[in-house]
Each structure stands twice: as C-alpha cells, then as structure tokens.
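Listed next as structure tokens is one chain, alone, in the form predicted alone.
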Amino acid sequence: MNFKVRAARKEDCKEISRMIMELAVYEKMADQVKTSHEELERDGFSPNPFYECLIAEVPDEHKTKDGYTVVGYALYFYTYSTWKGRSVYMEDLYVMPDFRGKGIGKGLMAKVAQVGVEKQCVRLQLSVLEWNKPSLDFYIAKGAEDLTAKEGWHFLRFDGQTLDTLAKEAPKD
C-alpha cells in the first residue's frame, strides 16, 4: 500500500489524540487516557518539546470509511543511559486495524530508528503489555530483545499521589 511517513505538525494533534484513544481501547485501558489534543499541542510543539511524533498518511483513495487519511503514528522522546549514552524511547506505535500488515508499522518504527541514529542514539527502547503477543512478536521479529526475559528488568512508575508524596520528600533548596 502507498503511504507516507512524515513529522507530525501541531494541526495533527486531534488525529493523534484520536489514535491514542484507539490504542488505549485496544490495550483495554481507555479509562486511563487523560491527555487532550491541547496538551499534545503544548507538549509536542513548544520551544522545548517533551516528545516528537511521526504520522503515517495514506492517499485519499485509501482513506477510511470515516474519512481519515492519517492512519498511524509513532510517538517518541529521548532518554539517556548512564551505561550506553543517548537513547530514544518509543512510547507508542499504532496503526489502525484496517491498515495493519501493510508495512506501515514497520515504516514508522524504522523512521524512529533512523531519527535516533541521526541523533547518535545507541538504542531504541519501548514497552509492550505482557498479553500483547502480536506486538511482542512483531518487535522481536525485527530484532528487539525482551529485557524482561533476558535480564530481568522491571519497568516501574510513580504517578498521582505516589509522585506527589515522593516530591514532597525532596530536600529543601
């Protein structure tokens, strides 16, 4: 299928927001989505953006029954490994169901990898839900290593009240 991958623009944030919700529904976590397209605009298109995003577009003749030509996205940001150096973390990779298996997901992920390599990143990292075997198999088939299985790493999070409580324990300036 003919498609194009390009850097997202501020005006794409409503489409990105729509697909974030579609991904959350697929991951059975729709109730956890709290970001709005306005927050995506602020956080991704300010002078110091928190993330970068690529979108996949198809020509009008392949648009969805609802009229969408933006059919996938990859949202990523940069991190730093004290052991390895510059890294890129892919937060989301999503392609609408009717467009899967057509090379769009691979194209988005390869473009994130290309951007990372151009910025001298030494690795691309991501997380996959344990039950999401199709995605896990996809990433492993492309050469990703399952660090949970290989090295025993756990992915941890502080949020909400636990983040606030921890922040209040910071030494005073």
Given for the second form:
There are 2 protein chains.
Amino acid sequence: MNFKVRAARKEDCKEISRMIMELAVYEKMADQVKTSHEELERDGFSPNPFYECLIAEVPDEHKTKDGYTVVGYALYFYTYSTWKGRSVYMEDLYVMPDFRGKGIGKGLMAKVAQVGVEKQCVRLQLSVLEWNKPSLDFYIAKGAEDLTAKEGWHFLRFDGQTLDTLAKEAPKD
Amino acid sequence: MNFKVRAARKEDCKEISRMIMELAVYEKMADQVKTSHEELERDGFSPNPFYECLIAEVPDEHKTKDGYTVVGYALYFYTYSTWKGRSVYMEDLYVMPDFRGKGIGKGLMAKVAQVGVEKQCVRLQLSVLEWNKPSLDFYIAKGAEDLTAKEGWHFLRFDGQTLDTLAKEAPKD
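Beyond the form predicted alone, can we have the form predicted together with another copy of the chain?
In what comes next, the whole complex appears, and the chain from above leads the way.
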C-alpha cells in the first residue's frame, strides 16, 4: 500500500488527537488522556515547540470507513546527553490497526531517525512497557538496545502533589 | 552554608563541562564523555536550545582549593506526554563531593521543579541506575515514583550503526 510520511501541520492536530485517544482506548487507559487538540496546537506549533510530529497518510482510495486518510503518527522531541550531545526521543508511535504490517510504523520510525540524524542527534530513544512484547520485539529486531535490562536504568517521576511540594521548596533567587 | 542557584549563562559552560567530567570520573566512565564546552555553548545557548541548566554557586570564602565557586549543576530539558502535556526531564544533577549534605542538590532539583511548574509542566522525570541506591533513595524520599519498578517501563536506545541504518531506511518525501 502506498503511504506518505510528512511533518504534521497545525491543522493535523485534530487527527493526531483522535489517534492519541485510539491508542489510549486500545491500552484501556482512555480516561488518562488530558490533552486536547487545542493544547497540541499550542505546544507543537508555536516558537520553541515542545514536540514535533510526523503523520502517515494513505491515498483517498484506501481511506477508512470513517473517511480517515491519516492513519498513523510518530511524536518526538529533542533531548540532551551531557556525554554524547543531541538526541531524539520518540514518545509515541501509532498505526491504526487496519494499516499494520505494511511498513508504516517502520517508515515513521525511520523518518524520526532521519530527522534526528539531520539535526546531529547521536541517539534515538524511547520507552516501552515490558509486558508489551510485540513492541519490545519490534524495536529490538530493528537494533535497539534495552538499557533497562542491560544497564539497570530506572525511570522516575514526580507529578501532582509531589511536584508542587518540590517546586515550593526551591531556593529564593 | 550559603549557596545561590541561578540559570547558567553561556560563559558558565567551561564550569559545567568540568563538572560533567567530574561526575563521569566518579562513575569511572570518563572516556565516555564526548561533549566539549563549545558544544554545550552551541546546544544550550542558541535559539531553540536543546537543554537548560541551573548552577549552584557558593560565596568566595567557601571556594574550593582549586578556586571554584560553581559547585553543582542541574541540566534539564522539556519533554512531552501525549496524555498529560508538558513535562520537564532532569538529565543530570551533580554537587561536588565536599559540598554534599548541605541541601544544594535538593535546592537545584527543587528549582528545576519550580521552573517546570512555571512553564505549565505536569511532571518532572529522570532516570537512575538501579545499583545507585543512594540516588534512588534520595529521589524516592522526595516523593518520586519508580515507574520501571511499578509499571515495567524499559528504556530503549538506537545509536551508532543501528541509528544510521534506520535513518537510511526512511521513506522518500
């Protein structure tokens, strides 16, 4: 199947928002999605954007029964290693179920890698849940190293009350 | 001990570079550091910077025997959750050994949290090696959740040849 991968535009945010929700529904976590397409527009399409996004489009003749031609996305941003420099981090990679197994996910990920390399990034990083064996196997098969398994990296988070408490303890300027 | 936490300026990059190396030496990984202070200047102090940095300074009377008054840093950048929105990620937190146990590390981290909250970030995230028990305990004591232990998040990386190969497989525009 023909498909095209291109940089998302501001007017794609409704479609991206729809797919973010589809992915969350699939993961039975729909109630966790707090972002709206307006926030996606604000955060991705203003100066110093917080993320960039690629979308995969199929020709009109392959549109879904609901009329969608945007069938996948990869959302990413730039991070920094104090040892190695610029890196790119892929936060989400999603392809609608009917369009899987056609190289679209691989195409999106490869394009994120290409965009990163063009920006002199030396790493492409991402996180996967260990029970999500199909995804883990997909990335490992493409050459990713599992740094949690290999080196013991653990991912920590402050949010809600713990983040607020911490912020309030900041030393005065 | 009095100390001040402030945003790093371009001219602080030599000091930041020195401390990045100190941290790597402590971890017996000094040969892994490939960034120079020139790269830190370029990547942190141009439009759309790849990172931001805070430094901790002590008054002249507490300077080290080598004459340093910049004794710690926290390097961070912004990331994005498609479910929750803006987040801040703390890549490095370092305080010189003679200045530990004085609240400087906590002050730097709290300031990162404050800067993040001011930018409407809903999370402060970071990664720790599981064998680094003192650090892990420090963050957990401050309220961080260990998402690798709790939810099974694994951290994956493409770099070097695997990144190049992937980038070359990107679909044509």
